[in-house]
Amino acid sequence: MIDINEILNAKDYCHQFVKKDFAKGETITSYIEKRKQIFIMLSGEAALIRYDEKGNKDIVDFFREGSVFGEAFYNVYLNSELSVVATKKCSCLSIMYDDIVRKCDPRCKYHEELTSTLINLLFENTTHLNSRIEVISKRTIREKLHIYLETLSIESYSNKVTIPFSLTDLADFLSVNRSAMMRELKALEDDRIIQKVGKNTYRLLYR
């Protein structure tokens, strides 16, 4: 994982990587043109939000420490508006895609280290994306909830999981109706598949 203090100390030696801070609710970037910009989340959280031509909102993905995102990874010609919005105060490292392979200075070892780290983060994010596809591909709300909670359990190595955002955002993330999702969560509890143990926290009883 990238050390933010190391970034600040090395900033004078690698001007191509720029640290930016964002307040909660602030737009980090909008995918409105092919700028080939890449961000690495250093701290905090953000959401990739899409509005279609009818104004309907979907949460396409959530980003946390170590996440990599940016226009370089999406088709900006889709008939919808994509924006990354900070859901908590956060810090990001930004760089243009073309600058990754263009070293800023022959003496700048930090650039090479960051590029290597970026490759590792991209691999981890691919694994995350595959999990996201697995969740969305399920046909029913119950199946989506079940596999999503299962994924959280596997990632945390625990049968006790906490949904890292509000239930309203979870419904947008799963692309389902919130009321219907709440009924399915209650049904999973009634069937003794999960047990609510705190706010947005559940224990998977079968693990």
The other form holds:
2 protein chains.
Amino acid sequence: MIDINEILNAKDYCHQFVKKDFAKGETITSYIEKRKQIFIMLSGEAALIRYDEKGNKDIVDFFREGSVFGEAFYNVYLNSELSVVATKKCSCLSIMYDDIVRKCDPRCKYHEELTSTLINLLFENTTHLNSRIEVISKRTIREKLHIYLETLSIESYSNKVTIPFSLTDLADFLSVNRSAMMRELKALEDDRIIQKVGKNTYRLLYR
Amino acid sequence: MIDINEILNAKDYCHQFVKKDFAKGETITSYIEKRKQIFIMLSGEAALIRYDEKGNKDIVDFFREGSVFGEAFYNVYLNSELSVVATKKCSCLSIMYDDIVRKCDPRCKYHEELTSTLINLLFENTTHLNSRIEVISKRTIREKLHIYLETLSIESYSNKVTIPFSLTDLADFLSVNRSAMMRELKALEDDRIIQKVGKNTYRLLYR
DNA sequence: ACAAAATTGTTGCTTTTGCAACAATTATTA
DNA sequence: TAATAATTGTTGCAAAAGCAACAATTTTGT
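Next up, the form predicted in complex with the DNA in place of the form predicted on its own?
Time for the whole complex; same chain goes first.
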């Protein structure tokens, strides 16, 4: 697994890494221009939120421990505004892209650890994004729910899964209409494919 | 921009990188188990294809120069089979994950270059995946087409854009029904938002 | 502990999308 | 270059999803 402490150790030697804490509700960063800023979530949770012209908010992504985010990974030329807002108290490490490759000091051996840690994080992140595409590219809400729950189940080695956020947010995450999703969740229950066993917790009946 | 030659130079010193050429139609790799194999596309084009139970094929992703792919980025536990198939003659570099971080030889200074090149590639790749999610998470086919064409337009600094693959493949890429997409493409023309100016080439009329 | 806010649950109606089938056009290759 | 395959274009109908509105329940903040 990823050892974020390596990066924190590096921080003691390099002044190029800035650790910052945020309270719930605070804006961590806004994607305004394609600067080369990278954030690594050390603890807590945040959401990437889009505000469109009419002021409607829409959740684009969720970040948690180990997530990598920032303008550096986004084509920010599209008109709507993207902001990362802490959904729980959280702490992030901010690094400028150029500081990753360029060594601060020939003696700084922590840069090496940083790069391998970062590669690990980027690998995990890529896998996560591929899974997400896998889910949202399904054609029907039923299939999206099904593969989403199945993935949760496999990851937790259990046929009992708890959706890690509200159903309202899940609808956003799957990019479907919430009430249509509720309807389909009900249909999956009626068809004995899943069984509700608690708030936002379901048992998959076919495995 | 990414300099893939750095990796090729490294190859002269490390025996851990394998360059391989593939003819059109050849299978480059199949995602069977989560081994830690990584591929970097040096030239040419390939597609990640899923074959479901019924033998239907479905294009999951497209790879081109600079694309990073492989089992290492996929949760391969889902039942359907994923294969990367060359859509044009192409050449790929294959690396095992463990060989990236672990140096082959203390004198091998190319490993350092490899890591920074790989970080660059992973950055570009992450941006690409985020853009893709941006597109397919739109609720309607019209919006998907719109943002997809707009992104192409911005990337090419032109309001005249050519879709880089067939419309059949585009429907797969946007994960929508092809005929529904054709209908919507027509509607965008009728509404004077786009104008067809050649095979798979459109002019965006609103910029 | 209570009021306010957020989330979950539900429904009827409308719009969009998928599906299937087929014709027309363009590419491929023997 | 002829025939074969692939892609593009089009349509009617069925299924799915979106939307809006509201009630019920749970959570949150003071």
